[in-house]
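A single chain, nothing else alongside it, follows as structure tokens in the form predicted on its own.
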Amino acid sequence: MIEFSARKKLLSNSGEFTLSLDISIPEGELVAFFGASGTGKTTSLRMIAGLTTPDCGYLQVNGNVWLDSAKKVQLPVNQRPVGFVFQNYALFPNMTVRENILFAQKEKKEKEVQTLLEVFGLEVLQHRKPSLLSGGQQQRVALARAIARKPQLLLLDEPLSALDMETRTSIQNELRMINREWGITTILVSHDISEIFRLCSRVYSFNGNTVEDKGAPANLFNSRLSGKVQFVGEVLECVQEDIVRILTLVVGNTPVKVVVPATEGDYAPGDKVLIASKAFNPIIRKL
């Protein structure tokens, strides 16, 4: 179980507030901290790593005391068993693969690494340098290496962001592979709501200066949901014909065409449009 209470002043678009949270983690889960941009997310993984200070705070992962700001206790970075993977991934370019997987482990052990080179599908790249790495590749070796520590907890700080929908696709699968079978209890930052339902058991939603537990992710984001289904895309190209005009947006990675009257706007590329349709009677297909 982790016992987490803080307070930290930051700064954001709208000006100071102060981050208030009160959570509890049981042990062994995979939760999500979600909301927008500048709430705290990432903040709140840094003062669990140790790498942030709270103005005050209390920090108990399973029945150690790693922080109580009352006391004056403060258990320093190395000495926390946490993985933290970065958005950015934070390889070490002059290291190859297998030494920067090897680096993080505190008693060297060649078979554990070999272990972690199999499970993620390294081996073949093991002596190779991140540089010459894909993004995908480079996220694999970075969850190697924060699992090579053998964290009590694991940390990630939106770690698929950057990739392309299929690689993302693959690691959360072994995100999920590792949680379930090596129970490291995990917070995931993460905007992408389909991400969080497929991932995750609890969703802690960062609102303002609030943190609220809302459970199960379907109890969050259901009771958002309409009668419409909606995307955000952005108009690539706008053609006039006789009295419509045609948009070619993207919407995500993929490229649609929508048709709307002349007279509704005016439209140029670049811009940021809402697509809103009824979601009765939708055509589904399996691809």
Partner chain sequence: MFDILTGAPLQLTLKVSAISVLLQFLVGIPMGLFIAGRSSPLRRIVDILTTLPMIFPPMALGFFLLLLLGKNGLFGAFLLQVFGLRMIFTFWGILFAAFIVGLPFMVKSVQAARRQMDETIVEAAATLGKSPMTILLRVILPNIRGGVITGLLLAFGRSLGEVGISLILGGNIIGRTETLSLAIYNAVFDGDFQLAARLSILLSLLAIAVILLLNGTHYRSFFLNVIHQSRLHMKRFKKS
Given for the second form:
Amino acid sequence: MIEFSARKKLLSNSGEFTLSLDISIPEGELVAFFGASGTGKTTSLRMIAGLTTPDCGYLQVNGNVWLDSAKKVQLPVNQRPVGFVFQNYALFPNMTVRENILFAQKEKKEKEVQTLLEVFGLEVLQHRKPSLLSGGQQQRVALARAIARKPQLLLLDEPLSALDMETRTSIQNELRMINREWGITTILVSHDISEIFRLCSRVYSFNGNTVEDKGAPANLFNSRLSGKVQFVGEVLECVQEDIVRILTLVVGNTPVKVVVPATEGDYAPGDKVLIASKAFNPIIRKL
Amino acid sequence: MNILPATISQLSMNGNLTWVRAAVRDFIFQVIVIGNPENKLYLKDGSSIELLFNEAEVILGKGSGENICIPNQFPCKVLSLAQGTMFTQVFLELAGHTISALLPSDSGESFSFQVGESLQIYLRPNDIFLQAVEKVQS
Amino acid sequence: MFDILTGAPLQLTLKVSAISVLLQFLVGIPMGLFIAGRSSPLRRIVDILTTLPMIFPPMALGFFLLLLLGKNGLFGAFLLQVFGLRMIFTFWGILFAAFIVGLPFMVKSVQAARRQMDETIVEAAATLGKSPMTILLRVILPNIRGGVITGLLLAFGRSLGEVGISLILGGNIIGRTETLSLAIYNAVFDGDFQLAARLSILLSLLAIAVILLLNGTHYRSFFLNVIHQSRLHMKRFKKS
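Swap state to the form predicted in complex with the partner chain from the form predicted on its own:
Following is the full complex, with the preceding chain placed first.
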């Protein structure tokens, strides 16, 4: 169990605000920090790793206190057993793939490095420098390196946002595998809803200055609605035609179009929407 | 989207399908949903819900509609019209609430709806969504 | 003809440049890393002090240093009393001059390289449980190597050509504090253009040699990397 509470003054586009969070994360789960940008998701992850110090806070991981500002306890970064995967991967440019992973180990164990290289499909690339790798390959090295350190907690800062769909899906499978096989509690910062649905068992929603434990990802959205065909999508485009608007939405990676009356209110690109239909209405054909 | 507050007045179940009767004032709407009171906690006699339906699903007619096979038939009054080339949006008063219907302008013209005119609206039971008013875990 | 190769100026110059480059390496890296950190009043002061010799007129700087390091000067008296070290008109004065004029180039290069470095790799190393010392040796230093080499080159070049301060602090004493640069100056002054030419060629060759040497270490690793990569490609090519 991870008990984490913190207060931290932050700056966002809309000005200064104080992030206040009190959450507990069950051990061994793969959970998501979800919310718009500038709501403190990454900062919270960094506070857990010890890379950022909260104004005040308390952090306990599996019974060990990592931070207790009331008692002036603060474990330095390098004494917290975390695996942090940065948004830009942060691989050591002076080391090869293999050396990056070796460097992360406490005691050098070639055999474990070999296993990790195999699991992440990096064997052929092991003697390359990171600058010669693609984004997906770098991401795999970053994950392998984080795991080589044998962390109690895996912290992933939007690890997949810069990758194409195919790579994304395969790394998502690897993440799920890591969580299952090694049972490492994993926190994933993401604003990709479909990713959260696919991977996470629990979502913490960052709403500006507070953080809410939403439970299962399905609870993030309006499940009060009876429609059985529900998707979460993102508005790509909103065009007025006659007295209606045609919304182009992307659901997963499929673009769809929906017509709404112009009186319905405004939709801007980037807005998240729920698309629902009664189970009776769609037509369906076997492919 | 049209939203009407309603109260569940009667439920009849058949396996995982439920036939819901919900009252908006004196009008009883009939809705069919997948699910039953065991897995949809808001499906309960007397609980407050909202009825949601798409503008484009609203069928308008003049006259009594006795020989049309749709259970949800209610009288309403035209409040205003928004005229487009392709579509016409008709705003209607139904049981004290405002709803709207989106129909092709051609049929709007041929029916020449007038503000203040009394009409009949028709809604299929499988076009209406239910939405719990207070948050209930599904 | 080749007497200049065994003469005192070359020996002195080699000795002074070697020691000052070594000192610039040892002092410049920590200073450069220090001032590359988050801005603070102390950092700004150190930054200004190290940059000073870069832009300050050498003659004026030499004169101030003469006052400061002379046997009645603040530091001069201290050095004389505590270490019995005389700075003025000695080898130490020349070394100090060479060291001080080259240092800013080293410090600034290191600072720039460190600032350019992706900070998240330092954070990544910390999250991997590494101590600050390990991070310095295994992550920071290897990744600012280019800046260190450039800094050493610039510092060496500046030290080699140093005249103004060495003239004032060293006194240009033939056989004792006469560097190659000063020897050229003296030869020109005496009207011996032939000697000046020979000395100039020698000094230039020395500079080129050092550039090649330092660059060599830089390019070598680059070439090794290329060779390594192409070998890997060959291997994969053979496999398929």
